[in-house]
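What follows is one chain in structure tokens, specifically the form predicted on its own.
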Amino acid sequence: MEADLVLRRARLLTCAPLAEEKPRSGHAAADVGAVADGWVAARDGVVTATGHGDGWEALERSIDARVVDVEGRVVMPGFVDPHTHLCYAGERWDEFAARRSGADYLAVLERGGGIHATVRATRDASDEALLALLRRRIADAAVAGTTTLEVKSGYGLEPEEELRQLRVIARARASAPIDVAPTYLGMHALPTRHADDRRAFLHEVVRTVRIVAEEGLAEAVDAFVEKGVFETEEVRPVAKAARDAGLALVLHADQLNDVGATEFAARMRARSADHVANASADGLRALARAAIPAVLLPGSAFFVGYPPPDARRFVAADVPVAIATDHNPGTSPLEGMPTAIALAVGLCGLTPHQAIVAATINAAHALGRGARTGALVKGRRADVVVLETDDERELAYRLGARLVAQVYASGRRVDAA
């Protein structure tokens, strides 16, 4: 086994698979395949082997290898970030502001702000604008450690402009340091011109799956659930259009109020359902029955200010639970994956190595990437994280810390731009 790269007296985190392929669960959630005085060798950007001690001298390596001692520290998979809304022009500091002062959120939404605002400041922006913002913020989540992201279209609303925006994050990905998952997140919020017809928009969304899907534009497609916004029956048609070109269905589900969208995401074979701070009990057996993970914001419940999910009912439950940081210009303007754990630890009740591995192995299944990140083991991306410690539970315990030292995206070093 040659390597071009080596890293070697780590406290090595595999996330590896257990019995089988398939995100954690139950009592394996917490497992993180911990190595005493471990390493991983990597070749052309893939994991060829993991062992301790002295093993790795035994490899063949490249002329050029780099064999670097971490000198102790936590050698860990790449973050996976399942959920952002990175594609976005504008800020919403008034609203912040506002909801900060006690206003409510649906009320803003009703004055034309929330959602609307960002809409109107994306639909403003230029191509190159959008696209440098998008490059800037897959490039600052990079250096805190993902190595794997999702990005949303969504702040289009109108189908033309969501196209655009797919076509954005299109060239965003081609150039980025680290993978990108591309949804298309169809319906988000109803356009005003469709006010009064909401049928002719949902037409409009089954045609425009179809033109994602010819254009490979995006991997999934996304639809947010909840009262006042869209209901399951409007988004079945678009969930068969969805399966029928070959992609995901993803759905914000059961954020706010609970109406059956965690258990319809489990009916319709989601990828993943995400939010789900209210998702009844019949929605976690669902969802735990179909073994499809529930991405937890606990961004969101942060800075709008509802109760987090609490993410021990999903763990009793056996659901894999997997964590995301929701970064969008409203409702969660959260940088960064070590965030994301700090929150899921102190908001939802996981312990410290629940959210690691919600944070890496079940996030790479939450995207459909299980079995190509998330864990280093032989034959996975070497997307790998080097800590600024040798405790990997600091991840949880010092929120706002500086713990990312290192960070290698199919075995290239990430550097601050």
Contents of the next structure:
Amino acid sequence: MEADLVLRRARLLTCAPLAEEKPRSGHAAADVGAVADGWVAARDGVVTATGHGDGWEALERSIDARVVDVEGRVVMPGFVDPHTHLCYAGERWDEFAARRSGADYLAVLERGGGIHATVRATRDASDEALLALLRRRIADAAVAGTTTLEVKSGYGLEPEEELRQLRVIARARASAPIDVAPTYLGMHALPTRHADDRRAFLHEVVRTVRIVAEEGLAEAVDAFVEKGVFETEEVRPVAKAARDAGLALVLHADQLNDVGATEFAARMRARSADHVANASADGLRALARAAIPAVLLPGSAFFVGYPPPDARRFVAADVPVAIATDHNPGTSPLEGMPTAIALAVGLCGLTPHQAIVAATINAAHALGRGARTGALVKGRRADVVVLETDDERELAYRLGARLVAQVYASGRRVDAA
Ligand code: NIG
Ligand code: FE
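For comparison with the form predicted on its own, provide the form predicted together with N-(iminomethyl)-L-glutamic acid (NIG).
The complete assembly is shown below, putting the previous chain first.
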């Protein structure tokens, strides 16, 4: 077993699966699998072994193998960001400022601002301009330690424009240094052209789901289920079309109001239920029963100013918890998973170790990649982060610090600018 990369003398967090290959919940939610004086070895971008002490010396090494002594620093799985809206143009400074003076997020949307403002700016951007923005954001995420990244469309609304944006995402994905998981956010807001005919729009979305699947443009379909936006019953035919086409379902569920979207997500066997700040106890029970991860998005609670999801409720109910940046220009303009970790601890009440699990192995499960990444275990992708500290809890503690020292995606350094 040859190695071409060894990181040694680490405080190693493996996040290795416990009994079964499933997201961590309840008592296991904080288990980062720490190994003192640990090492991880990889070959051709795949982890070949982990251990502690001098065991790595027995590995056969390729002639050009890199052996890195990290001098006691933390080595952990690369972050998985399972919910972003990175494909957009334009910023929303005015809306941000207006909301800080009391304007309501859904009222702004209703008046044709909010998501619609970003839709206009994104439609006006050429493919090349949008691609350049997206590439920059993917590169920034990689530098911040993200090795697997979901990217949604959703700022096109009209199916043709959504398809254009998904094709731009596909181009960015093809050249990305990290793994990009595309999602068709087909139901983000009702396009103004369809204001009087919701049904016609939903038919178009169903038709588009099939095109998206045929062209391999997305792995999942998403919908914003919220008061005044879309109802669960409107999502049902789209969810069915997604299932028939072999695509996963994910939902923006109960972000601002409890509209029963979390239970609905569980009933529809969604890949994850996201936001869930206002999910009911029944919703939590349904997610726990189905072992569906809840993706908490503290950034949007922070920037919009609504009460953040209470992570302790989810952990107590045995729901697997993941976290994401939700990076978007409206509700969550934050950068990088370390920021999301610090906010998840500070606002949602996760412990630092629970937040690390939520940002790695559980987030990988939220993207259907629980067996491929998110843990440093033989056979997984060598997606690795080296922190500039010997205590990983610093991620939650030193908000804004540049703690990510090295980033490897499939064994290749991706953070060198
Ligand atoms: O995850 N709330 C729905 N969608 C996004 C925000 C979209 C926007 O305001 O541009 C979210 O919060
Ligand atoms: Fe979102």
